[in-house]
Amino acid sequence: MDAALTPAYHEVRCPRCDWSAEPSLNPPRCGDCGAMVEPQLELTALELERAQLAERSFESMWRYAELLPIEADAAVTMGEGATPLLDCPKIADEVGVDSFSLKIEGENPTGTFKDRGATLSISAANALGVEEIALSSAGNAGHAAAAYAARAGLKAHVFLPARASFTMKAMVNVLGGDLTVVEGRLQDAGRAFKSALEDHPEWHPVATDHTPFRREGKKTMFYEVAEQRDWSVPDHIVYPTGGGVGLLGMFKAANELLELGWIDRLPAFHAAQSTGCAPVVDAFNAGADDITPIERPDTICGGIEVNAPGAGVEVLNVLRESGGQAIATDDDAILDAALSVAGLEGIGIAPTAAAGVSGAAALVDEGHISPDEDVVVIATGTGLKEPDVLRSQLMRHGI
């Protein structure tokens, strides 16, 4: 077993057909069905008690290193994670629930939750000894990958769609990444990336459908939510959903903590999307087992404009197994939710993140969340990534 792997990481397993293989820094896809595998921890052998965490400084997601597949000593890190969980009483009143909190992922080093996946995927690449990494992205994951690659001394090749914001494109360049801007949308950038991989076998792919370490990093969001609430599980977690990898990671984390006996139940996990790109909502409402791609996605929320989530089967399973829902709201409602959060609570969140807020309000309106229940929304990124979009919405209201 590689020295960079944690002792508890004992195998990888397919979530669809239970195929398994030895633990690895570069796990293969399932040998039977081709799905993305997941690192599995031997929790009974875990040398960590819940009380020990209280003795550790709350300054990085690597405080949970024993629950991650890669050793902290091998981490390429910039202090990601350990983000605030803020009570938002004014938004609770507006949404119509007793308790409403935002997990402020905009306080990560590059401004979004993508840093959690980047630290693990780049750490694995670095431990493998690769020199160049590559991925396609709507923007934020590319920004994060370029930053962590620079931190590790690796070259990053990033493929972004033309519609990605200037900030994201600029920061890939500033961080030393090799940026390719592709006309069209995320799926077009993805095709260009996969074509380039065929010509560059030396590139190590860290796209979300190439490595399970992205979702492993994102599972730490739930570890933190549970600990920040003194291990009291919220009734509902609402997650702005594009590819849905963070949703999968948090559900996995919740089940790990349940098996460890650190929590006593699971929350309901909900997927929030835009009506302009809602393949998960469509499939969930139709009772389908997999996602039908959206031919012409169209939403201002580029971070969740994923027309065909590769892990759609697993996302639908998480929603159904946890008792959650899939909900879509239109872009106006999403942008207005971002303005409400800013104006009422003083917190600037990205349009994509605000889909979770408008989604939570819609879930209350439709009776899926009761007024006496508590809600946590994962605010996936800072409003500083796209302030022009938020300012434009203000101007539409004549402000």
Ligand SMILES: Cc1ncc(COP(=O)(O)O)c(C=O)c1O
Second form
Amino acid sequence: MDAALTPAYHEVRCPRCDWSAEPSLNPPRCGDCGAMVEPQLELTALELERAQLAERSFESMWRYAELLPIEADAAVTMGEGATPLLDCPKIADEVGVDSFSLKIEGENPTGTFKDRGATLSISAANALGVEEIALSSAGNAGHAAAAYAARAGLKAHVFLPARASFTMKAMVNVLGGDLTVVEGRLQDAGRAFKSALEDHPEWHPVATDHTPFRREGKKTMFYEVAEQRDWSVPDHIVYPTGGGVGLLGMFKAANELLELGWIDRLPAFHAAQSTGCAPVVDAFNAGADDITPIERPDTICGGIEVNAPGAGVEVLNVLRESGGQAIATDDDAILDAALSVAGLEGIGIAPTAAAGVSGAAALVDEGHISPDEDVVVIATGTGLKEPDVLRSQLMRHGI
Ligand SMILES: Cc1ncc(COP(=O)(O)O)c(C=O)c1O
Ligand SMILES: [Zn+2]
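Beyond the form predicted on its own, can we have the form predicted in complex with this ligand?
Next comes the full complex, this chain leading.
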């Protein structure tokens, strides 16, 4: 076994058909059905107690190293994770619940939760000895990958749609990445990336449908929420959902902690989308097992403008198994939610992240969340990368 792999990481398994394979720094897709596999941890052999964590400083997600597939010694890291879980009493009042908290993922090194996936996927790539990594992205994941690749001394090839924000595109360049801007939307950037990949066998892909380590890195958001709440699980977690990768990671983390006996129940995991691109909501409401792609996605929230989530089957399972819902609100309500969070709590969150806030409010309105329950919304990114979008919403209100 590779020295960069942790002792707990004992196999990869397909979530759809239970096919399994040896643990690896570059896991294959399922040999039977082609689905993305998941790294599995042997939790009974884990040499980590909950109480030991209290002795570790809260400065990076690598404090959970024993629960990750890659050894901390092999980490390409810059202190990602360990973000605040902020109580937002005024938003709680506005939404109509007793307790409302935001997980402030904007505090990550490149301003979004994508750094959690980047640290793990680039650490694996680096340990494999590759020299070039590549991905397509709506913007934030490309920015994160360029940063971690630079830190590891790898070349990053990043495909972004023209609609990605100037900051995201510029930072890929600034960080030394090779940027390809593709006319159109995320799916067009994805097509350009796949076709370039065929011409470049030397590129190691770190897109979410090529590596399970992006998902695995994002699971640490749930470990932190649980620990920050002194291991008391919130009733509801609402997540702005594009591909749903963070949702899958957090659900996996919650099941791991349940198996370890560190928590005593699962929260309800909810997917929040924009009405301009809501394939998960459509499939959930139709009782379907998989997602039907949206032909013309159109939302201001670039991070969740994902017309055909590759792991739709798994995302729908998470919602149903955890007793969650899928909810869509429109862009106007989403941007107003971002303005409320900024104006009432002083926090500038990304438009995409605000879909989680307006989604939570809609879940309360529709009776899926009761006023006496507590809600955590994953505020996946900072508003600092798209201030023009937030500012223009003020103009709609004549300001
Ligand atoms: C700020 C932000 N939030 C949420 C998402 C959606 O992530 P996921 O693929 O986990 O649904 C993205 C993805 O680009 C994003 O940039
Ligand atoms: Zn399979």
